[in-house]
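Here you get one chain, nothing else, as structure tokens; it is the form predicted alone.
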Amino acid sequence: MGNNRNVVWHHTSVTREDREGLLQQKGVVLWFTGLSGSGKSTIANAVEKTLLQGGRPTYLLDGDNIRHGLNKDLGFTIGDRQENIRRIAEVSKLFVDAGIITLTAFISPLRQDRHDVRQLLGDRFIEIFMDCSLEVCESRDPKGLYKKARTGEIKNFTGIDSPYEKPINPEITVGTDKQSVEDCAGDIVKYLSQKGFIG
């Protein structure tokens, strides 16, 4: 593992900015971070469909279905929670570079990983907090996996038996508990047409 010496970036002759010329928007990744049943992947759906609506291309790269291809040979330890999100960061820069909207939906429980993403993506990476309580996410358990958790059945379960570290100053913070689903979204495409990323 590690660089080789004999791999040498390669520069194309088009460029984002070409990329996002033709869109008419730029490429930015919408980082969806929170508890498990927090509303991560409902929240960025509805974002979505409200920038597809508009005739903006994105594309939303949620954390179950990526476990089913790209990560699939990851489990849930720490170190495998880092490798999750590094190569989520990875893939997220490539979208970006294509002038993409990219929507990620993670639990991304450490800050110090999302500190990271930040660091590869600069200003195109927009922290968004799933602002939920632990007792309001477990009494959704929209896939039962609290009730496992609980039981011992599911080992290193985040707000359970593994911390979750919440943002300290996240661009956007959206109260899923107390906000319905199309303010949170509604807040948040807010957000990136007064920021410019859209017109």
The other form holds:
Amino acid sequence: MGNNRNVVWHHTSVTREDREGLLQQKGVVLWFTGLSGSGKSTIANAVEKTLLQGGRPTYLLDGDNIRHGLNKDLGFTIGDRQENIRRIAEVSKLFVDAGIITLTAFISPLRQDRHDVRQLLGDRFIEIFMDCSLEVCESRDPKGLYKKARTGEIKNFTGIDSPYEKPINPEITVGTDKQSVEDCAGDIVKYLSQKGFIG
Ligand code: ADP
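For comparison with the form predicted alone, please write out the form predicted in complex with adenosine-5'-diphosphate.
In what comes next, the whole complex appears, and the chain from above leads the way.
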């Protein structure tokens, strides 16, 4: 870790509350977690589209895209997965500070890692569990990754030879193997409204 002794935090004159007042919404992170193929990207995209149509500024941090840029130096070992999540959480925190409804679509398989994100973001963290059986995820296999994991071409694949720890007490659970995309997205937007994140 770097030496931060001479780095001090600067307080800015424009605050999160100022920005939120302007945007008429609260900065928040919708943290989608679930197996590959459980629908994180699909539902996050649907939610973002609905919010955008309602005039809400949003931003979607998608796992695969982030791994092309900010996190392209990271692989899929436990340590690299942890660092992946830590960086995403810090970036999310900046977006929340900007007053943006931020959506993240990462498998984020470990409870401890998600707990750390919750600690960092406090009441601006909404954990959304994509409840979908491994069988259904594997039958969807939108990127052909399960097939490769089964033949051993990909190692450390979540659900196959790497663990996925289900959330114990997520704010929202959507059953993507039972509910339609529209219903799942609708539940999430409704939650934001009920909790006062959007007016
Ligand atoms: P992830 O981001 O979790 O890896 P994706 O969103 O990329 O998952 O893939 C999920 C796949 O399942 C997509 O091909 C999507 O069209 C399909 N699908 C079918 N029904 C649903 C549903 N109810 N919710 C989400 N995805 C669904």
